[in-house]
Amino acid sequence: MASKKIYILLPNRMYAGDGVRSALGQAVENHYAYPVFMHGEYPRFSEYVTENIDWIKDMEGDVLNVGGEPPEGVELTSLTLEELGERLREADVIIPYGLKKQTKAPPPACAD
């Protein structure tokens, strides 16, 4: 099977350390894997989410950052919405991962 180029954005920081699970999952499968953080919005990154960001760079892939700075010891590919867009246009496979950001606050019987 050809590896395929398999873009995940994570529009939303809740679904970040998930994103990256399953970006290295299909490095893992010989994919080439790109997790794309999005809005500037970034999550604590822990250890282990650290060395996955580095395993999937280790097997050709690369972890990418639209807008905002990266927190410090974790080193993203910055590229504008611009860029990305020429990248996805290259790509096999784009997975939207998770739900979008809330804008809105729930219904007061959802809240409970």
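Quick caveat: nothing in here was measured; it's all calculated off a predicted structure. In this text, rigid core is short for the largest set of C-alphas that superpose within 1.5 Å between two forms. Residue numbers count along the first chain shown, from 1. Compared with the form predicted together with the partner chain:
Residue displacement note: K104 has its CA displaced by at least 2 Å between these two forms (rigid core superposed).
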The other form holds:
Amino acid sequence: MASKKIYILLPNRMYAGDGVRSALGQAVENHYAYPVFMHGEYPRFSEYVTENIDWIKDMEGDVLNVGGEPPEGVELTSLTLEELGERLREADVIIPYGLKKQTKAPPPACAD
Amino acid sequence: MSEEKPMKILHVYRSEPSDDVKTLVNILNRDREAKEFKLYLGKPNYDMLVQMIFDADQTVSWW
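And the form predicted together with the partner chain, for comparison with the form predicted on its own?
The complete assembly is shown below, putting the previous chain first.
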């Protein structure tokens, strides 16, 4: 099967860890995987998530960032929304992943 | 000599598209034959949606 370019769009950090893991799964299947953190919505960058990001890069994928400054210690490729759009034109599969961020603020106990 | 047909792209919206989604869709639709299906309006015709998916070269299911 030919390798495909797969973009996983992640506007909600609740799903960002899952999205990175899913992208890694596609990379393992010989596809080019590109998870995209949007609006500065980053997952908890645990050692596990950071390792997944490194593995995606090792397998010729990349981890992209649209909006916001990523925390120190994690190297992401920043680009604008328009640049992302141009890259998506070359994608074989585009996956808007999970749910959008909720509009109502969660209670403090659930904020993370 | 035959001309290459434009790619057929289908956008399925689960909710009202945000400005960011509209920007991405506008870029994706450039030079392409684009259709859209709004799941959040009324009672969706899923038979029509299935047919539209089969007719399209690429489908993007937005949030």
